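Only one chain comes next, encoded as structure tokens, the form predicted alone.
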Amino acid sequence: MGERVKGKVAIVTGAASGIGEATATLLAAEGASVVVADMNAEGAERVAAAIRAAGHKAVAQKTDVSSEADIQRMIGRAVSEFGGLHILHNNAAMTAGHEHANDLDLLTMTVDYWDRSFSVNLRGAMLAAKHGIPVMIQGGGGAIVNTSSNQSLAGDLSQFAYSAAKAGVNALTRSIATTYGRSGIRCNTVSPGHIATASSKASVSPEMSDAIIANNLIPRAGRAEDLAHAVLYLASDEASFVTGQLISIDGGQMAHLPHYSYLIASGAQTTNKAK
């Protein structure tokens, strides 16, 4: 690996598995000191230990991103362990299969679930930015990368709370970028499509996974590493002129008209009626 974020201090939330684990591991391999933050303390320590075993710097921090006190402790851990904060990847979200099972249509939505979804999927990113930005400014600036979802970009028959919260993340990104750009803060969003993590495999059936892949222009599911490399770029000085942007990491899922999968399956070349 190289040194694309050498000397920088990073926090990755939701880093005990999936996209967060891949991002924390890659940032560390590229020279960052990483706080591996997750509600799953055992999983966070496993990831941090693996990073240290590879010769890089990392500590684990148990963090419930819906708790402002936990967020403050997380930011404080970055400062006390590594001396500051330069990279914040707000990745934690409610993505477990049992959570999605409760996130159905609007008429079955409970207020308690709606509020809990927003507390993790949106408020967590807001709190981390609220307490992280002053530390970043004090250290000369920094980069925030928020994980959204393609669910925020188009309608579906379920996941009303998750999609609305992630749409809020997109707006939060633009507001942070606009307000704090002249203070040295960049903020961008990565929007995953169908990514083959343990969480998605537990919540998406093989049949549904195949149907989604049929609509990808690159005919496979995404990998956690696909997101990690995008986050690395946005966090690095290579993206010093990139802010306020949403980048879909989705194999082209959102880039075509809805009949694409039928054309591929049928071998047709056009929607025009055959003569």
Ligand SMILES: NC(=O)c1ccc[n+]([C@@H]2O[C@H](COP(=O)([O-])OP(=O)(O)OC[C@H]3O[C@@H](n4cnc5c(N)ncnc54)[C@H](O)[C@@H]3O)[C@@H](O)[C@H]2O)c1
Second form
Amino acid sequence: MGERVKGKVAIVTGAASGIGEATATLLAAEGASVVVADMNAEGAERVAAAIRAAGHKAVAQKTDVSSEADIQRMIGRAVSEFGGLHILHNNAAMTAGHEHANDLDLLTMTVDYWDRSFSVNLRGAMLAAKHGIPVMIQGGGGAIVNTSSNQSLAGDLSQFAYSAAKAGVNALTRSIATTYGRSGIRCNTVSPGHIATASSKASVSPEMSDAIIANNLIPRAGRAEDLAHAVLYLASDEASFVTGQLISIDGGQMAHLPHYSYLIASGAQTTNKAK
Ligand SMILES: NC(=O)c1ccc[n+]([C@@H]2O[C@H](COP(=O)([O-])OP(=O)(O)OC[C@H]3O[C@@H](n4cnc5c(N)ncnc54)[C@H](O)[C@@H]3O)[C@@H](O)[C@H]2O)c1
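Can you swap the form predicted alone for the form predicted together with the named molecule?
Below: every chain and molecule of the assembly, starting with the one above.
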């Protein structure tokens, strides 16, 4: 298809479905050799096989991103299979509906759940950066893109652990960008709004989806490919002067004042007309 990341080696975590699958597929189509990493081994194999069937390069690597040993094996696979690492998309997170159901209320939050959420949703990105950055530096530099969430940017009525862990991802991005910029490492965050992946459709009710879309300036749910294109840009040399940034890919959900959907629905004016 294209050559925007030709010759680069990429790892995408959480790549067995949704945004990770779309990103792994696009990076491979644009010339990267991709390690499709996910704890869902069957899903990762399916995605890697589809990429290979399209004539591109990919291998599947079963990885639980909360495990340091698994992360070391994942980075090692990029090196043994493709000879290095240039692009790391930290995208895996606890997205299943039953996980979100544990995260509804602070007053009944268990310490175990809080810690598990942080171990996947934040520690996973830290571990991959910890073990990936030395390999990237050895190969002359690289680009890390972390997937956060708009829930890290404003309050909601649930998802206490998830939103706090994702806010940690935003901070981790800036620390990595600041510390390793002079060593050739760029690090940025993509922050999805409401993206209609299978897992999001399973956990977001139609009423909630409608309410979010009513607040989007582009009135639709996002698609996994919307994120993949942003990650491709940030991972490619086209973004060689971009680091430490957070970009919301959200149809403008976070770009306006909170009363936006009321004004649209009611036709009310923001200011009194001059008399
Ligand atoms: N879809 C949305 O509306 C939305 C909104 C905001 C943020 N996000 C973020 O985007 C990313 C992708 O979400 P998605 O909608 O594509 O979900 P998804 O469920 O399709 O993908 C998540 C993947 O992560 C994997 N995973 C879960 N725990 C893991 C672990 N411990 N180790 C390795 N892999 C693990 C799952 O198996 C799954 O394949 C996540 O970081 C999510 O928090 C999504």
